[in-house]
Every structure is written in structure tokens, then in C-alpha cells.
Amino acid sequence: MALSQSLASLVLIPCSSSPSSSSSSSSLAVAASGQTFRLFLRSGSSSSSSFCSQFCTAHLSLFSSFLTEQHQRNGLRSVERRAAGAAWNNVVVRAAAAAAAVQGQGESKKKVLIVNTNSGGHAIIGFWFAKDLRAAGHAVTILTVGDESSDKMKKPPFSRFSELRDLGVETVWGEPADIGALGLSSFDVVLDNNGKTLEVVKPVADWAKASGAKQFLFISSAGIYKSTDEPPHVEGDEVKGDAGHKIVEDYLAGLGFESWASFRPQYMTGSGNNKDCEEWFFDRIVRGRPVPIPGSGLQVTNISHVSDLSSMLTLAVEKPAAANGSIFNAVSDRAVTFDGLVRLCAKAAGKEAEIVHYDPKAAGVDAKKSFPFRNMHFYAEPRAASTKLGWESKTNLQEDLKARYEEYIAIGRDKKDIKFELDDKILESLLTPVSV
């Protein structure tokens, strides 16, 4: 079992509590802030239990420090910390990188290159993937498009790359078109998390093949699926033949890598994201403004925590034969309606939300500009990852939104001066008064 998977099954609870009957009996006491917690491993695997016991024993001080911090912030209570949690992730992954040698016996560790975009919602994928790979003991280099001195690097996740360097990740910058001239060493695995067209991806893929890479992974998009009367989208559904991502997938299939795979994500959330998702809803909820939703609000979509995508990618690296030649919908396994997302965001913020529905055409607005998601059912299921890789989601949208709201408040966005011209136009068309 990969370290990142093992740690995702750890539960920390006060010793006065008891694990569920399905939990493993493997446990270990951790003292923090005057309270003794016991760490349980939810797994039937004795080998993974043994490893986690070794790992946790070696790094009790890190767990103790983390729990003490949580006690100071939240008081003593039963808490579950998955690797998806921002603070917990940093503690676990930092310790995991230091302890990788403990697990490394008998396992083949790989050199992985991540070619990472310098903008957009996909940038966060490379950031989390690098952390997961280091937690599993792999050597990681992340090549970010452009120049390190660019203003883009002042935004997350790039502004947090020191976290990667602390874990032993090599961070470099440059142009993928000139990747052969960057002086990079050879790699076992290359992920292109940048290109959307063959023109951009081809130099990277050709270089990877020529330099001896055995596996090539590509971040595509679920947006290339054609609209369907039978949602959700599943792997094998018809796609737009002229889509750039599809042309790239076809090219990779013919290059002759020992293993290649393509991943099609949708909307993402998670610490380090620099593209608005839940923030759009928080902006209105915290200011007591109505939340304008196009149509009925019953449209179904998928909001995935990036840790689910990253764990899927990590499994592909560790199971190259199982991943070979596959398309994976890189999404979480639950859908949410537009109205449901408003209510979940309001709950995360501890506030009430007023939802108003409108017809974009009647309101005289373009829904692509007035709302952050496609105004339609747009939902995929991760069937291939489940059946081929044994992947399963480890996240919970309500918990993820609460963590994101805490970050939203921490950066002071609730105090930011935001203009709502399109909202006001919509509300005026509905004759809905807006409080000042």
C-alpha cells in the first residue's frame, strides 16, 4: 500500500473514545497539550499497519505538535485528519518524505517530472501531485512554464512552492517547447499538466520518449465530452473530435510508451487553488447578498477536491500496467446541484443564503460571465479509476468547503471591495431590491 494511501486511513481520537468495530486494532498513543490521543489505522492489511506504526513512532513529535496546535485552535474533540486537509497534509507529507526509506524496501521508486501550467485552475494539480509523490517516496521535479520572477508566481500555488522544496522537490522554470535545452535529467514518468493542444504537448512527449521515459500522463479535460441525454459522462462516451485534448490523446496512444494515460478533470477545490470556485458563492453569502443562479438550480455538476485527483495520478504512477492506454475521469464520486452548492457554502460559512433564479436571456446577461459554471448538467463519474486502479474518493465536499471558507476568511477576502454589476443587473430584472 502506498504511503499516501496508508496515511489517508489514519484516525486520531481521544483515548476516552473507541474506534468503530470495523477499525483495525493497530493503534498508538500520542500525547498533545495535556491530552492523550490514540492513532488508529483503518486497514485490514497487516503490512500497512506495521509500516504506519513504524512511521508514526518515528514521528510522534510531528503528530504531537500538530495536535497541540489543533487543540489551541479548536479545543479537545474527536477529529479525523485525512491527507486532504491543508495543515494535516503539510505535517504528514513532511514527515513522510523524511521517512520514505522506511517504506522503500522492496518497492521501486521513480523519478517523476511534472510540467506544470503557470495559470488557471489546473496549476494546483501539479502542486498536490508533487506532495503525494514525495509522500510515497518518489523523486520529483516540477517544471513551471515561464520565469520564476513572473508576477504569476506571487499567487498560489506558486507562492507556496517553498513547501515543495522543503519536501525535497526540485522546482525549475522554463518553456516546454525548449524542454530539451533545459538540461533536465532523464525521468521514469512525465506528466504534462500544461498543454491543451498537440502543438504545445508534442515537444514534451517527443522529448520524454527520446530520453527514455517509460510512462507519460496527460491532464486533459472533461469539457471535451459531447452533451448527452444520459448523464453522467463516463469513459468511452463520445467526445468532440476536433478538441485539442482529444488530438493529444490520440497522438500519445501512438508514441509507444510502456504506459500512457489521460485524465479528464472538471471543477476543482482545494488549498492553493487560484481560480474561483466556491469563492464566488462565499463572496455573496458573507455580504448578505442574494445568490443568483441561472435556470432552476437543479443542474448537476461535480466539484472535486484536488487531493482526489492527485491520489488518482499517484496510483497510475504506481500501477503503470493497470493505467496503460486508459482515459480516466479525474473527478470525485459525488455530484451536487447548483442550489445544493449554495446551501453547502452557506453552511460552511455558518450563514443563511438567499437563492434567486433567473433566465439569463431575459436578464440580458451572458451566463458564462455571470456564473462560474456551465449552465447545464455537467457531471462525470470516475468509473475507470475505480475499476482499473482501485481508487476511491477520500474527501467530503462539506468538510472541504468549511476548510476553504477558513482560508477565505484568513486571507481577508470577506473584506475585499468587490463589484457586483452583473448581479445587480440580474436582480433589477427580477425587481429584487438589493440592500446597501
The other form holds:
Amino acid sequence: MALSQSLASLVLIPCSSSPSSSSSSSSLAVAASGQTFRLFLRSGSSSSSSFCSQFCTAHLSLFSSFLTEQHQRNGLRSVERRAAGAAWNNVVVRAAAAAAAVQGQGESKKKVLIVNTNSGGHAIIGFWFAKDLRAAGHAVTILTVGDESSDKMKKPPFSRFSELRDLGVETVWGEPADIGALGLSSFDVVLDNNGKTLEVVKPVADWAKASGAKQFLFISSAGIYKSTDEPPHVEGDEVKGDAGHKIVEDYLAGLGFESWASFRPQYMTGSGNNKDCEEWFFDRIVRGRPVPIPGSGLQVTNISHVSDLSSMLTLAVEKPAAANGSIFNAVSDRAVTFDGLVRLCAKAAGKEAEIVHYDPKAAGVDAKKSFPFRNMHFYAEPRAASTKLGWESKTNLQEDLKARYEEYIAIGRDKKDIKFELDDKILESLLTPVSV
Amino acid sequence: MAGMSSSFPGTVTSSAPCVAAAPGSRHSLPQGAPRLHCKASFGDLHATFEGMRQSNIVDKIGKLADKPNLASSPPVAYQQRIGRKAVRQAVVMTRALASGGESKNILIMGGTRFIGLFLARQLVAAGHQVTLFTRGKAPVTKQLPGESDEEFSVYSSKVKHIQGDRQDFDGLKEKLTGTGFQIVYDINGREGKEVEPILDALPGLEQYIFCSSAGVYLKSDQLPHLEVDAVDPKSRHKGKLDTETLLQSKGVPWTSIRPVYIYGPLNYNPVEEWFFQRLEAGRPIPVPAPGLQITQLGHVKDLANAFVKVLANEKAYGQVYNISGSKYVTFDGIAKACAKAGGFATPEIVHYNPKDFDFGKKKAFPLRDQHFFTSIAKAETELDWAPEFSLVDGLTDSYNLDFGRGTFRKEADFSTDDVILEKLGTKTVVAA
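Having seen the form predicted on its own, the form predicted together with its partner chain:
Next comes the full complex, this chain leading.
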């Protein structure tokens, strides 16, 4: 904390400058712990500003690791206590941001706040988005719902948040309902990756607007599309009128942000996932159990690598005008059948898989419990992102599943003792013998 | 091979149709002539002429200046010999070509049955000179449903015809030699070897546009099919694939279009016809279980439009494009869409397991029993093309102009339906 006292002075970070090139100066006022630090930056040509950015980033990583040891992990108040010590962290982060701001084609670097859920399939989005933003030179704070000391924080991706801090991401905890009281500074961009209803998102959106955020992004869900005989779900298709996510989207549209956008994901795979996806298939394949698939197995769905979502979000941050007012299906550009997914998982595991089709009703099971995905076509395409943002999918499901299988084995999940009660019930109803 | 873009040396950046011959290709200059590479310098017209095929433009310029055939002359001497006036005229022509404004001399292999009917009309309306090559079994020109007398009169007065059997390769080559067609639309080609006589007869050919099929794609668990996807060398559409491969090897600028299921007025393939017949008869519609197989229908007019978009479009050289509807549709969905289009009540759909039946050679259902659909994003992005018909609108167009008027190609045959319905114990509802 003594560090903060040492900052009560002018901070000048010199950048190597070529005298002939045009120079621009950026000046930032950083408020922390009641003290104001004014930071001047002078940058020359783009090559020198990239040096400046590297210089700042080097400082950043040094001090951020220093500050990590200083951090106290006891909840809400630590945010305030940390603010002083984090002042230098913030300053350097912003220095890096400002330096990077004058490089390239005049793309400005942003201060982004991610409000992240503390569990579930969408938790991983904030983790990857934060990393992508840092790689692009933006400043990131991730606010996870609840307490840092909660048991939920022992699961991925939260158990890996040190990776984010190492990159200079500020990790804080709190309740979105009280977002105004968390001592957060203002941000250029706010992403709500938490709320499913207006009740939960409204405080965040209202605070973002009031504190001057220019862009608001929302993680919605492709589950709100009405089922159709003409797949895929494309942006603009009818959605269920009473869907909470839809009500949020409508509210955001009317709030008057310079740019707002909503992202509708489906199922995701990727390192740090909080919810099982392909694991359900690996559990059976690696134990030589048949894989029970409801119905014909021809149902198609979309399994995207989470990096497709984070790249789409990052693109929206960097092209706010293009993204404004748009719904984006946050999915990869390919769908896969249920049977096909079994085959891909089997190939990833280097094993054979036996598919068994069943009728949930006849087997006396609830398909929602006996299978990880909606038992129907659930298929959206990322058309808006392609046309409006020039976005491209990078998901390669076969390769992605191979990598996930390696992680699955590395954590020893293949040895885990799992009860397959519903599977056994299904198989029994089909009178299929199971080889153990 | 699919999606490979050919790099023709010095391909012009404008939309000028002429492309320099790839060295060593069959379209290079006659023997003894200096080989034209696109960096041939024509003095201060270098940039304008870069990439132009000498034997085409230069021949024209030669005629303008009333000079001997310049194909055998070294390029450097060209400008000096024909003089400034001809060069200026060539520049004018170049600019006309560059803006894509020039009318083309087009040959359509086909043109009297389905796709070609609509394509030929669009091309004639755009000011091109169109010749149809057919055996003459169908009338060369026939008024289309919905086409006004005046439109038809204009069209039939302009379109030309060459009668012949394209399977007679020698005859075909003879009939086409010296015709000077600049563009070939091959709408009814099936095998690679059918292309050769055409290419042999037309050394000045600027583009060969081929109607292929999405049937060439290798079946996959991951969909939709993109142009870059693996193709199936053993598919029923092997001939289409062979044709694409052959075109690529020949060095002629080529474009291949891969439609999925084509529908629309005058469709001779019983796609919508099959559903409309059952709806009109008030019969249940037997669909292979589970009925949620996803496929894709594309309106023939949208397809014709896409064919026009690739004409003399340098971006399209060496490219394949999936062309079909914007949305996909389940089997059950087609039944429902046809019902909407024809103003019928929601149909009774009956699902059956095809494996429980043996229909012999008869087809109990007109579509492949599998997922089968493609992404049209490449065409939309690169060709500035988009389908105009939604599925229900397109089926309505087809119904109103054709099947709803009592016209049809194939007599209704419900024999396989009855076998299915009897086995499933479903009563058939026969309209009075």
C-alpha cells in the first residue's frame, strides 16, 4: 500500500520517439483512493508506440504480479482496499491502453467491464473474452457475481483466474444489483454475461449508462428462438415473446447507448468450461459403454469452441458502429448431428463408440435429464457476425474435441466412479446387454 | 479441387471478360506466334491491355484498322503498325468491356426444358446474343406461364438455335467451330468428356459456366456443406465432378454452380409436384421417419439469376458456388410449406421406416433420405447475389404458374403410398 503514496506525483513514461514523425500526446487522469495521478504519454510513429506499449506491458506484468501478492481475498471490501494498491496497476494498464491507442489505424483501446456469471455454461465466455481483449490491448475488469470465497470459485474457469490477473485483468467480486457501490471506475464497454431476466440486468445496464459507458453488450441465448421447420435460426427470426432474454434485449435497445448488441450462444466447448458438454460423451466412450441417443440421432445442434464467441465479442468491441443495434448468433458456422457428435468424440478419444437410439417416453426417462442437449433441432447460424463484422468461425470440432479429450484424461476423469443410472434404465428398457 | 481459384497470369482487375491464356494452355496463340503474357507492353496502353487475350482484342482491333491478322506479329510492333486511331478505338472497346457493358455471344447447351428457359430469357433481356443448342425435341421457344405475349415475342425473335445431339462429339465440334461463341453455359452436361468437343471448337472461349450439383459433396456429420468441403468421387454425380476437374485442367476460365434441389414452374423433377399431387388428392403425405431430415430447395429463377451474376465476372473464374434457398427445410417442413403455398389445410404427415419396405425400382419419396444442404454465403458475398424467393413464396409461384393450373410432368402415382399406409394401418382419406 506504500506504493500508492509513491504515486502522488506526476508520472511520465517516455516513449522512444523519432523526431521527424508526428507525435500526439495522451493525458489520462486516474483517480484512485482520493488521489489523482496524471499520466502523460508522448508517442511517435506507430512503431515507437508499439515499443511504448510493450514497455508499459512489461511494467504491467511486473507490477501486477507484485500486487497479486498484496491482494487480500476477503470479499467486497477488498475491492476498495485493493484500489489503492491497484492504482499503479490501473495506471500502467491504462498507459498500455493509451499507448496502444495511438498505434495501428487509429483503433482506440477500450476499458471493458465483464459482469460474469459464477456458474453454468456461459461462465467460460468471460474467461476467454478477457484474454482476447488483453491480447488486443484493451483494459479489462471482470466482476464475478458473489463472493470470491464461495465454493463456486473452486471450479473452472474461476479456479484459473490467476491466469487473467497475470495478463493484467482486474478480477473483482460483487453483486450486480449493487454494482454502483462496488467502487468501480467507469468503462467504455460493459458486457453482461450474467443475467437472464431484466430484473438482474437492469441495474447493470442502468449503471453502465449513467456512468458513461458507450457500448453495452449482452449474452443472451439462442434458446429463445421459436422452433421452426426452416432451420437455421437466423437473426431476425421470431423468438418466444415471454423470454427473459428478449425482454432484456428490448430494454437495452431503448436505453440509448452509442452501441449495444446482443449475442445468442448455443453450446460451447473449451478449456475452463464450467459445465459439461462433450464430457458426457467421453464418460461413456472411455468406459466402453454404449452411448444412448434419444430419437433418431439426426437432430442437429451447434457446438462451438468458446474462442469463436470471444473473437466475435472482441470484434464487436472494435467495431462498435458496425455492431450497433444488432443481434448476433454467437455460434460456429457448422452444425453437427447427435450421432455425428458421438463419432467425433469417439475419434477424439481414439476409441470405438456404440450408439443406441431410444424413445425417452418408452424408456420412462426425462430426456432433459438423460441427455445433455435439447432433444430437437437446435441450430443457429452466425450470419449477422459474418456480414456485419466480417467475422469468421475458427471452430474445428474434431480438433477441439481432441484437445478436450486430452484434458479429460489429464484430470483423471476417465478413472472417476460415475453412476450411469439413467443409462442403465434406458438400456434395460431396450434389453440391450451392457458389457462392463 | 473445389473452390480452388485459378491464377490466370495477369488477370485484369476490371470486370473485362478477356483473360490472358495460361502459358501452355490450349488457348495460347497459334503456333509460331509469340506467346502473349500479360505483361506485354503496348506503350502507354500497357495498363489497359494487361491481361487481355491478344487473339480476341487484337483481332478486333486488326479489323478496325483493316490490317492483317496481328496474332503472328510481335506485340511491340503492334502499336506502330495500326496507328493511333485504332488504338484509341481499342481503348474505347476496352473500357466498354471493363464496365461489363458489352453484349456477349452466348451458347447455352440446353435451354428448352427448365433452368435454361429462365436463364436464356434473363440473358436476352440483358442484351446478350443467345443461342440454344438442343436436339429439338422440345420446341425451341415456348411461352412460359406468366410470360406476356409481348415478352415472348421479343424473346423468340432474338434467341437463336443450333440443332444437334451433344453426344455426337464430332458433329457437335463441327457445328460449333467458327461460331465464335464467347461464353458457354453448359446446363445439361453430365460427363467430363462432353466438354472437350466444345472447348476444341471454341478456342476463343472466354468462360465456360457449368451447372454442376451439390450431390458431389461427401456426406458429412457436420453441415452445411461449404464449397471447400470434401467431394465424393463415388457419388451418383461423379460426372459433374469429373467435368469440374476437367475444366480446371484445361486452362479455360470456368465457373461451376452447385444447386441443391431446384424447384419452380416447369420443374421436371418431381420435387414440389410430388407433394402437390398428394395435397390435391387429399392424401396423407408419407415421409421417411423421422421427418426432420434437413434439406434445401432453391427457386429456378434465383438460380438463373446466379448464373447471370457469374457471367464475365472475373471473381468467379475457377470458382464453385453453392446456389439454393436462404433457409433450409425439414421434410415435414416441405409438406407444410407446399400446403401453405397451395392454400391447403395442414397436411396429415405419416412417418415410416424405409427399411421396412422394398419398393423395387420405385421411389417412395422424391428426396435423398439424409440431411442435404449447403451454405450459399460464398455466392452472397462474392457475387452480390441473394435468393429473392422465400420457400413458401417460391412454392406459391410454382403452384400458381404450373402445378396449381393442372399442369404436371409426371402422372400421379400413389402405389407406394398405399403400400406404406396399408402396412402402417392408416386409413387413406380420398377426396370425393
